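Next comes just one chain, in structure tokens: the form predicted alone.
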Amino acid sequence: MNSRRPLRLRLPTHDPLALVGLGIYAVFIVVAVLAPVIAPYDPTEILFTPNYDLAADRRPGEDGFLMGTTTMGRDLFSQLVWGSRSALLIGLTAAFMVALIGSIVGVVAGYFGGWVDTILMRLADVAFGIPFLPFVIVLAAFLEPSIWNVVFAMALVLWRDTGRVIRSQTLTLRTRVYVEAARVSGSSDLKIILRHVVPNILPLSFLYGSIAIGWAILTEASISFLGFGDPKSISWGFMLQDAFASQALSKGAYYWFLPPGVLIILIVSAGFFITRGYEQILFPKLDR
């Protein structure tokens, strides 16, 4: 590896599951962008039948509702569509923050070493010692309920994995001949980092960012199901919590809680499929 040939991302055409994961993400992105067009109703709107009766607990297809309605008369299909926007907003934002913080910490620790490395890695040890989901729940309980609590919590804790891996990669990069040559020629540390180190660690940052997307979506669904989510934001976790509170299972309303559960599984699995595909590209020795 040298400065003229940094690690580059390419489509994992060798891995069908990774391509499936990318396809799933593409579909969800399209649905999220076109949510106002696809969803027939506002997800929080209380609907009524033509006879002015509350459209509550309607089954799929009944009174023209594609997937039925909730006990409060809200359209489930619209909530499912708008939930994709919340999921991707949380997932992508959290992934960006985790990858950014982890990459900065890893590069600084690995490049400068010494007391800087010691302090940053001890902070990573502290982050590893924090139980993630209880930490998010406590944070959400003390702060105003918001989807950004999930992003904030992930940024505070989950950078640890990215930081460790990026640090290890940086430790090898800083000893390369071209880095030493740049240092001898008088290049500043900042210039060396931006020109020779960062281009080679970006694919690893992307790899761990894709893992963070799934974690963020799963975490938001978990805290929303437990009642600590943002009540003003419609998400798949909110749908599951609403279904649980309304005893949808005892009513046999599988159309209420199965779709959001399946979508959560799909989008989280897609992230791990993509990660697996790019692992084989970035670390070809794994196949040996």
Contents of the next structure:
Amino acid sequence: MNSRRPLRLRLPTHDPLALVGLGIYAVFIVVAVLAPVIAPYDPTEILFTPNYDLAADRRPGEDGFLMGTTTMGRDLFSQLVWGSRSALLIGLTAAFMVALIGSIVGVVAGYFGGWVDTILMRLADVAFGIPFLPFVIVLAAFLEPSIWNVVFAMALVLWRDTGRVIRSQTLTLRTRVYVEAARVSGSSDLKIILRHVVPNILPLSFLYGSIAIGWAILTEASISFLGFGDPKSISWGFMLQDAFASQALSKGAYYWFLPPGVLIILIVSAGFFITRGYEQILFPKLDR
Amino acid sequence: MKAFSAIGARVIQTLFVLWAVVTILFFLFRLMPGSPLAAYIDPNFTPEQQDALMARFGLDKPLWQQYFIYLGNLLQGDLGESFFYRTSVADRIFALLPNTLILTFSSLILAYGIGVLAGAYLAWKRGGAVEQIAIPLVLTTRAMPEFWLGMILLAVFSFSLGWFPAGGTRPPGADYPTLWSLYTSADFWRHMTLPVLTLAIYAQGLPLLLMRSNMLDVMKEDFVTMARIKGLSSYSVVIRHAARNALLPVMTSFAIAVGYQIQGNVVVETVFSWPGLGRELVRAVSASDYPLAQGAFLMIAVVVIAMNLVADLLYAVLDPRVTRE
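Structure of the form predicted in complex with its partner chain, given the form predicted alone:
Expanding to the full complex; the earlier chain stays at the top.
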């Protein structure tokens, strides 16, 4: 009766890129957790030089500011460090929500079938018809602009991909011998789902969740850049908006708008590399 | 016959999705802060204007009646009046749509050209050093925030080197009597270069990766092996046999890509001050110009939904083995 447990979360040692990705993640998590210790200043604090001049538009290294300051006199290095915290927070919560909603919808639709399946899959069709970024913009603007509303708006739409994939996986599981056997021997639906279905779809949920991390970070950056982000939190998208609005482009202040983008790329592509590595572990047939 | 009923079912499904999105939009715009009238009536309108709009959208009636009036107005193409421009939203939206479409299609055509060729090349050179560098590089372009890429191109090629203008579609003061004369002017293409490049660099990853993985699948098939056994050259096998067959699914993904791109345009149009639907949506939402925001959102949604349908139909036509579920 014991179902197979293909959930093997070992290190993807066969794939150097995936290892690099895991390394990047590890560094980011450490920086995010230790942000108050690492950052020399409060990221929103307006700074002055010892002789009471506003420390505006300092270049990296000038007046002891490691990566320079903004036009408002805020320390860029501190903003970058604190930005990793919002990125991880948004990435992980959004990924969790997307994977959770998608998995529940997929399992319920696939396992029960019939009208439940029809309703849930038509809902997924509708979610596919909603333009993602415009939807998040409108929702973030109408509700209070906050990190949680951005995450909420993303989760409302992005479960669609996970839901469809998990559903089709559940459909094939439902006809397996051990599920049939459990049903014939009188196990309840809940028990069958928890013991035989969920363990087998967890790797897929994990995979789609990790894809959602990158999506969430990119989306939050876009939302903040457009000015609909959480005004209370410093994110990399907010830094880019600040730079864009403060004419950093025409001033050639590359030290200001280059690093946040590079960090976003690093963390999002790390997610891609890890995903690919685990895809090969979970679905060896896809190996190419 | 079965194919026809499958297509019919797909079209009905599309109409359902369209209706659902329109309905969500109706309730979404009544959920916003302030009075429910705010969706259509700017407090700065004169009392006569306010009364006229109240009557037009039935704003004094219960919500369910407003909903049916809204649906009826939509069917006649009436999206209300923009608070800011004081003109019909529909006129404004249709004036901006061509700018967005030309940006989207130019960048996707460029992206698919590059992506298909590079993907085929990478499949051919499978397992080599090129692949070791190219695949992570392509994944990296997918991890870039599009607006950030736009900012970098703007800073380098516009502000530092001065090769391209910083935004808009034409130099200040330049006047083109028709859309056609604008689109065929050299000025316009100079303005369009950086935004198109930004979108294309981001978009090439999808066709590239798809083309490559399809090629790898096709190259395992019997007819390719047969071609090799016949002693055809590697080039001939790859291009004449494998690439042609791998190309079809990539082409159907073009429609999906149009849908994705038109959503992503929101940020890129803002960076380059491109007068399109995406930038209009952002500006309308910031300025609480609700009718205009609703109209822009709806137009973008219509393109997304239509492109999902086109992709499915193309897929069914190109690959007869596919029937819906």
